[in-house]
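To begin, one chain is listed below as structure tokens, in the form predicted alone.
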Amino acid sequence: MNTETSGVAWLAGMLQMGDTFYPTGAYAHSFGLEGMIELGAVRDRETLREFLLRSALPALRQAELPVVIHAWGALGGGRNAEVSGDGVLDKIKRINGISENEDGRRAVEWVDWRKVGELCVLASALKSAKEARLAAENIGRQRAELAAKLRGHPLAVEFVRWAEAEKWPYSPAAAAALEARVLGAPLEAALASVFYASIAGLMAAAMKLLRLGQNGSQTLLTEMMGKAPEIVAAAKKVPVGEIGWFNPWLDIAAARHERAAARLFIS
């Protein structure tokens, strides 16, 4: 496969992978937002922007985004050093290649799978809602699962048999990361993914809850898409041992949501 027709495929991936059609459940969940509209906290476009942020996009910066970037190198092997710069690469095991064939094989090789499920538990337990933390589950299960399903490519049904054996909890952030590699897209475009799927979801859910035009939305989205450059170069940065982010206020307001007695998301 030439270069441009692998970018075609790859984008095309991705593509089908981010789409509300793809069965993830993300779409039945406000991740904290309605909890928040119920305070008072977020009640129109401006304190919608408010939210997004000083909460939405420092969470994607120092958790989500960071994520999604030492497991994509953990998954990778050899470029795992480039990207984490934290000497990780002493630490890859090998991996007996489990198929014929021949990108797969060299996919599962330099997997350093110990650090991925320290990722997906480190995922985890930033969720500290328990409502949240347990959609999270649910959708990076589903997504790992489904790719290894539909691509059929070693590597994720490596990494299924690995969460299923190690008893990981699933992470959207490291199953986006591993549809990156076995798509063979780049870094960037994981991280891209993830940014948009993360602020549209919100803003989807908000279009429900608030009354929101569907321009207002959409400027209000754009403003965000157009934060994504820096806050990824911020997430480049962040160490593992400093992925994290705390804003007791949605948690707060995610754990109440859960014993509410009328809602229209999950979480």
Second form
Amino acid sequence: MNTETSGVAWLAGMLQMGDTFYPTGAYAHSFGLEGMIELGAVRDRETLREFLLRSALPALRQAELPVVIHAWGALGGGRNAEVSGDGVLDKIKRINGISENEDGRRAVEWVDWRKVGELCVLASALKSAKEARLAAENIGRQRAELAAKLRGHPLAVEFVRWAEAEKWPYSPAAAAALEARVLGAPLEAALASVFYASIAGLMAAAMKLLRLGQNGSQTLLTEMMGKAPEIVAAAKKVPVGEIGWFNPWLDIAAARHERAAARLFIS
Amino acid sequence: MGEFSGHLKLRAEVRENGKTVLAGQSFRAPFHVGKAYWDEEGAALRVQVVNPTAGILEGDKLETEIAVGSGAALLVTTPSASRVFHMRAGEAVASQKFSVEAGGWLEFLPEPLVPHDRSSFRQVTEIEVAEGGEIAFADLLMPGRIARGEMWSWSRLRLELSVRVGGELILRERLDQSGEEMKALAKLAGVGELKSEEGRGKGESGGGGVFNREWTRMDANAAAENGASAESGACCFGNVVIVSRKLEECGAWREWIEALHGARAWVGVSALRGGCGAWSLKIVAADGAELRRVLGEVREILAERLPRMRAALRRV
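Here we have the form predicted alone; I need the corresponding form predicted together with the partner chain.
Whole complex next, starting from this chain.
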């Protein structure tokens, strides 16, 4: 496979995994937004914009994206947190001169599974609200299991085996890193994909919960996408010990939402 | 300006008569430990930690280690708020480690942290609870010197909390915000934007949220009595972690705590990971008095299941 066609392959794969048609169950969650609306903090486009700028983007910068970055590194044997144009399989093949059939199995040998497990636990421990935590774990499980089932890649199969054996909580961020590794996609693609999916997921929920039209949501989404480079650059500088960010109002809203008598979304 | 490298080390153990004693204690300024009292009602040893200096200053390095042995019960309080003073360039750092062995009980309920204008403070808290141990840990935060109108003006505040039960990480929280960033979050929640009667029902965007939707004249009067006004933009935080197998099941206690949520305080309760009876309780209150009132009610509610919480928080 030459460089051009392999780029098309991972891009096509990422488009599939990032599509709303991909059955991760994410569509059933508002990721705390419904709770913030219920409590009157988010009421319209302007307050939604503030929520995205003041809460969603910092959480991506300081929590979600750094987990992707460190999981990416651990899944590649801890060799890089740097952005590379190559996937781990390309590297292995280049270094070891191994065949296409062997590359998946070799990739498994490079993985720092202990660190992957620690990151999965950390990602779960970052969420104090039970339902938000379980929602994330269900999405992470579905993504990892689909990667194993649909791709049959040894790295994904081994990830699921480890997670089950060690009772790791599944993490969507770790699963995103896994997907990128399986596809041979660069780290930046994984980060951009997580960034887009997070903001677009909130926007999709917002359109059901607020008086927000197509154009109003797309202009907001476009504005937030413009922030992606600075957020990703900042996330790359976050060491494991500094992962974490929280908004006390959001945590309270999420905790109350899990006991709400009526609601549209699960979390 | 004096800099401290102070430490506080306490170890509580149970004696044959069932009472808890301080089997080990060591402290150095700015910490001072008052005389410990046995609280019959809560069957816990009450210890008050005093900071005889003005507060926390630039360059201070404070270390706290509190350990509770099997069967011992300890309540640690402070008599007054911890003020973090203005800093020119550096920061102050506090490291706190708490450990509770199986069968031990620790309640840590200090008065709030008050970060002053241009202060920079980092607090790293690590909690280790053995399987079968119990803890109620609270971390309270004021937005600044409310009565002076000095709020949200600290430079950087880092509050890092890790909780492990039986060696398993069940919670990692990391607040790392400038005063301005926190103020923006507070404003998003509606703090400091009193909604006018005129604006109600007209679809105006400003002024919804926590302390405004149901803000009444009574609330405004109460706030004024506490040195704040409806427009002051104040709010106070309570972050509580409770670990006890006696709270494994959801019960009426949770509903009662959730019912404390209202116009002047947001209250949320949720189970932490691990299935070990660990809970997160978060409170955002309109002022310090309201925060204290809610916490007092929480202690009363939980004392039904956790009788050690009947110990009085007597201030000297």
